[in-house]
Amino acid sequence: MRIVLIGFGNLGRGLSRALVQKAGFLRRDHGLIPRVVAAVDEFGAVVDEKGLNLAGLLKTAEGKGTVALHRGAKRGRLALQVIEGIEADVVYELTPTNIETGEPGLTHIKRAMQAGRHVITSNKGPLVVAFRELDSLAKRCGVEFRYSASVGGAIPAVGLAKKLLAGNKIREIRGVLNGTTNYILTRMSTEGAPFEIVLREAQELGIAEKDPTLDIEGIDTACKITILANSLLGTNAGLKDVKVAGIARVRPEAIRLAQEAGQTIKLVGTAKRGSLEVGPKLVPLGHPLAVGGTLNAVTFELDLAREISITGFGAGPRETSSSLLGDLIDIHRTLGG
């Protein structure tokens, strides 16, 4: 299977390491032989139609910061040229998220589909801005479209709901979907520390961004709950349709009172047909959504199975590569591989 990687930052490199590590397993257990024929980042592209040496490419990218300095690479913004000009089966769109316009990922995905390439993405931006359009375009172009890694990192929430729970009607989706806010609330809960102090420490540890706005104001969670709603509930929602509140106003006193009542406070995204919401919620201690640290969790309320939850790591290149690789295997199986 010929693969193009658009974006060779943390996720592109994490996926590449997984492809190197899992090459024998993929061939033996799945009959799948992935061959990365092109890798592109913001500075340039490297192409080898016989298949790139990923170990060597990783060494260059990690040492010099870009694939554009790899032997034989070309400088410039070449993503669209590679997508349309290099023969490939699958395009991975792994560029940074832009929730305002979805670009450049949105155009990358459209052009890949129009060129007859299957698409796998971790990029929330295009899915938030134009999910229904992309889903319809994939069907019209006869290509597969997968985005498991866009919600919950390693947690296979979309695949679980679409495949293993396919006999159920989903009544409601609730999720703790942001590791940064969950870490902050967990520390506030266990130590009684104020929000501002825990946030500053999280930034020093690299758990929170220098500008943590998207996380602490609930916007990242709103993106993810929107994707789940559109994908699994058949809605056609955007961020403007989500009622959003963040965690900046949560005080240690509120958490202490919740604990005395046998509950904890988590930033929860909730999706029902006709209603999308993100905000701090009381969660009973011992409930699957009462996860600690940077863990994520998703709970589905269903007509037959009642309630099913899944918990795991919601971020990190190694963890997210689990979903990215799983989507590739799923496409291989769907195509009869």
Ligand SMILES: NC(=O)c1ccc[n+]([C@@H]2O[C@H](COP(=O)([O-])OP(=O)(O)OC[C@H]3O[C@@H](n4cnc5c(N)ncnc54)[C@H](OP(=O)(O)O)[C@@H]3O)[C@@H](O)[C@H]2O)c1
Contents of the next structure:
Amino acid sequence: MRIVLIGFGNLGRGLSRALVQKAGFLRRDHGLIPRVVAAVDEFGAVVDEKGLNLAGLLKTAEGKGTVALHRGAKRGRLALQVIEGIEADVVYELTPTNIETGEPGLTHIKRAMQAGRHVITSNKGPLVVAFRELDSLAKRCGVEFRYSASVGGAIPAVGLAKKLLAGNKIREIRGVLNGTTNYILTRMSTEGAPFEIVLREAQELGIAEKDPTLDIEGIDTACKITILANSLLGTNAGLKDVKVAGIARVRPEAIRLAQEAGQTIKLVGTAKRGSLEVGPKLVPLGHPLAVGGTLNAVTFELDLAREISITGFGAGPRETSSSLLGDLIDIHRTLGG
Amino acid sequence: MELEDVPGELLKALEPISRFGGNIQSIMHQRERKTPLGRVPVMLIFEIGDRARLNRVLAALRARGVRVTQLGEREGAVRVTALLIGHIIHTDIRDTIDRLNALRGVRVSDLSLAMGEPGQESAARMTITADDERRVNSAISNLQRIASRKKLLMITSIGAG
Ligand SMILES: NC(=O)c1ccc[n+]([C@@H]2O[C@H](COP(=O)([O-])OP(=O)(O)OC[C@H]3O[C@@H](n4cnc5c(N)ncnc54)[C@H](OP(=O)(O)O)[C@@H]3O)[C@@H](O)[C@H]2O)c1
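Next up, the form predicted in complex with this ligand, please; the one we just looked at was the form predicted on its own.
All chains and molecules follow, beginning with the one already shown.
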């Protein structure tokens, strides 16, 4: 399979490492021989139709910060040129999220589909802005479209619901989908420390970003709940359809009061037909959503199975490569490989 | 029930309820409506796990000479917990509770406060008990309206409302 990587940051590199490490396993167990024919970032691109030497490319990217400084690289904004000009089976779209325009990912994905490439993305932006459009464009172009990594990092929420739970009607989806806020709430509950202090600690540990607004205000969770609703409940929702409250007002005293009643406070996204919501919620201690630290969790309420929950790491390049690689193998199988 | 108007009578009536695991929710002492025999009508509302325990309470009351004049039962009270964060005292918690208690079949059965540092927001945990699911949901949406008017953040349980 010929693969193009658009975006070679944390996830592009994490995926490349997994491809290097698992080459033997993929060939033996899945009959899959992935060949990365191009890698592109904001500053340039490297192309080799026989397949790039990923180990060498990783060294350059880690040392110099961009693929544009690799031997034989071309400089410039080359994503669209590569997507349309380089023969490939799958395009990975792994550029930064923009929840207002979806760009640059949105255009990358559309052009890739129109060029007949299957698309795998971790980028929430295009999915939040134009889910239906992309979903039907993929069908019209006869290509596969996967986005497991966009929600819950390593957690196979979309695949689990779409494939293994396919016999159920999904009544409701609830998720703890943001590692940063979950870390903050967890530390407030174990240390009794105030929000501002715990936030600073999270920033120092690299868990929270310098500008944590999207996380703290619940907007990142709202993006993920929108994607889950659109992809699993068949809605056509955008961010504006989600009622959002963040965690900035949650105080350690409030968590203590919750604990005295056998509960804790989690930032929970809820999706059901006709209502999308994000906000702090009381969750019984011991409930599958009462996960600690940066963990994520998703619970499906179903007509047959009643309740199914999964828990796992919601971010991290290695963890998330599990979803990115899983999507590749899934496409390979779908195509009869 | 009717109690003798002497000290200690009420305590005598309450003891069996807690002994058998009941949870007393309100006591109305109607002193001004004394019976011709000089007894004081008292209305008690309590919650108890099952019928067998209720029978044990009633037997114990009878054994102590407490006269139960009327017995009303409601099955399956529904309880929810909600947290409020904000300027809870300044926005008159008493009024918030009164508004909920004014709803039919709804009462605020527990309240805990955690005061913030001066100038900071406080937190309250409220348990609302209602006769059935429908009433509890209406209480929750009422509280939601009160909370947004008083600029309080309300936190409910997953799956509630
Ligand atoms: N990190 C995680 O654990 C995780 C988990 C789930 C989902 N996601 C999502 O996955 C996406 C990638 O995450 P990440 O952590 O890998 O981000 P990142 O480290 O910031 O990497 C983004 C990459 O995209 C490149 N890029 C930016 N604009 C571009 C353009 N116009 N054309 C081509 N390349 C461009 C960047 O190049 P330069 O470095 O040259 O600017 C960089 O290589 C994001 O949308 C993120 O929200 C991340």
